[in-house]
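Taking the form predicted on its own, here's one chain by itself in structure tokens.
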Amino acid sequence: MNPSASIGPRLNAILELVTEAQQKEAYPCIWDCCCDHGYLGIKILSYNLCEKLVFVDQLPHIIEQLAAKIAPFGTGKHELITADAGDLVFDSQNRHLVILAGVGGECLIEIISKIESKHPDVQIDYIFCPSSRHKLLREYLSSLSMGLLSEQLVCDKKRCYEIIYVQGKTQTGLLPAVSLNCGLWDMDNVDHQQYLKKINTPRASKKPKRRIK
């Protein structure tokens, strides 16, 4: 990916994020997980916004690809792990922030519960863009206390997404918590109506497909 090239609404959401939290207490290291193309982390990168970016995957041949592509930005400032996102070893020096977008709720609260029950006393906080069940992982969210920093909701390609930001260890009380549904929904949005109508239109149960003896 040339450095230049333009993302997609919810990535180019996502950095936005980034770059406005880096602004204000910026954190030394970023964790883009499953970071599939890497088209976010290359973004962070080309914008310098992080002492050092992480791009994690746990599939080997999108790592090895990865690495011709991030080549010409030299060594130092990333690092590339083949891994389950829930077995990484934070610096408990140091914040972080993990981004965990594209992966189902289901995966990104198996990941997360490995993650804090593993690092209890190290500071992580999250960005999520979940692609499936938002409200079974924000029901996640909200039993561990999690402080919502903010929440937006993204259309891109006919599709809308929630990007939640928290901070994983907080004081009860000085941030909200992450409410079971998301409130930001427009229902003069055009988009919003397509989509809120396509996620709860029951599907047809399919047919037993038949055996072929």
Ligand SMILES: C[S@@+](CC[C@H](N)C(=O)[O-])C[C@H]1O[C@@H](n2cnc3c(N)ncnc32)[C@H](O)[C@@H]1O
Given for the second form:
Amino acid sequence: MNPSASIGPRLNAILELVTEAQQKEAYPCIWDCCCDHGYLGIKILSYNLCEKLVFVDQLPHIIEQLAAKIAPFGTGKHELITADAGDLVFDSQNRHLVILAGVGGECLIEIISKIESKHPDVQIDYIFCPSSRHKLLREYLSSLSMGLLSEQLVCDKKRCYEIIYVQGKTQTGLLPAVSLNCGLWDMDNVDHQQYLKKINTPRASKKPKRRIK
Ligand SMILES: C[S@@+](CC[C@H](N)C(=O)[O-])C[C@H]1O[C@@H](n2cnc3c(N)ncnc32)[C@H](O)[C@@H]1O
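Form predicted in complex with the ligand, following the form predicted on its own:
Full assembly next; the chain just shown is listed first.
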């Protein structure tokens, strides 16, 4: 990927969120977990937004391809890790920002529960952008002591994506909990209305096939 190439509204919204966060109180280390093509991490690197950017994916061939792609950036400011994101180790000296985008809610819950159970004393904040099972993820997040920093709905080519930015460990009362539903509907936005209808429509149960005699 050419670092100046555009990345589409979904990843761009996350990039803007990261840029704003870094202007307020910078995270020294940002993790592009489940990175695949690495587009987001490459942008973060090329805009020099943090001291260290870590690319993580569970598939070795993805990390190998990415290593070749980001070679022009030189070493020192980034790291590549082939691993299940739930098995990562975070040092307690730093605040961390973990980005988890493009994977389903169930997978995200597994990753978060593994990370949080192993790091009870490390400040880890997250940006989530699930590809499915948003409600399940919200239910899970609302049951934890995580605080909502911001949320937004981004639509691209008739698909809408929820982007949820949370503080991993928050003192009760300082930030609102993550709510069970995204509250950012724009009633005049056709894409928002279609998405709202879609997620509130119960899935059709499969009818048994009729036998042809
Ligand atoms: C659809 S891509 C998402 C790419 C990018 N984050 C985005 O939002 O465009 C999903 C990637 O997540 C990786 N992945 C899925 N589960 C993972 C896990 N538990 N740990 C690390 N990587 C994982 C897959 O190998 C795949 O490359």
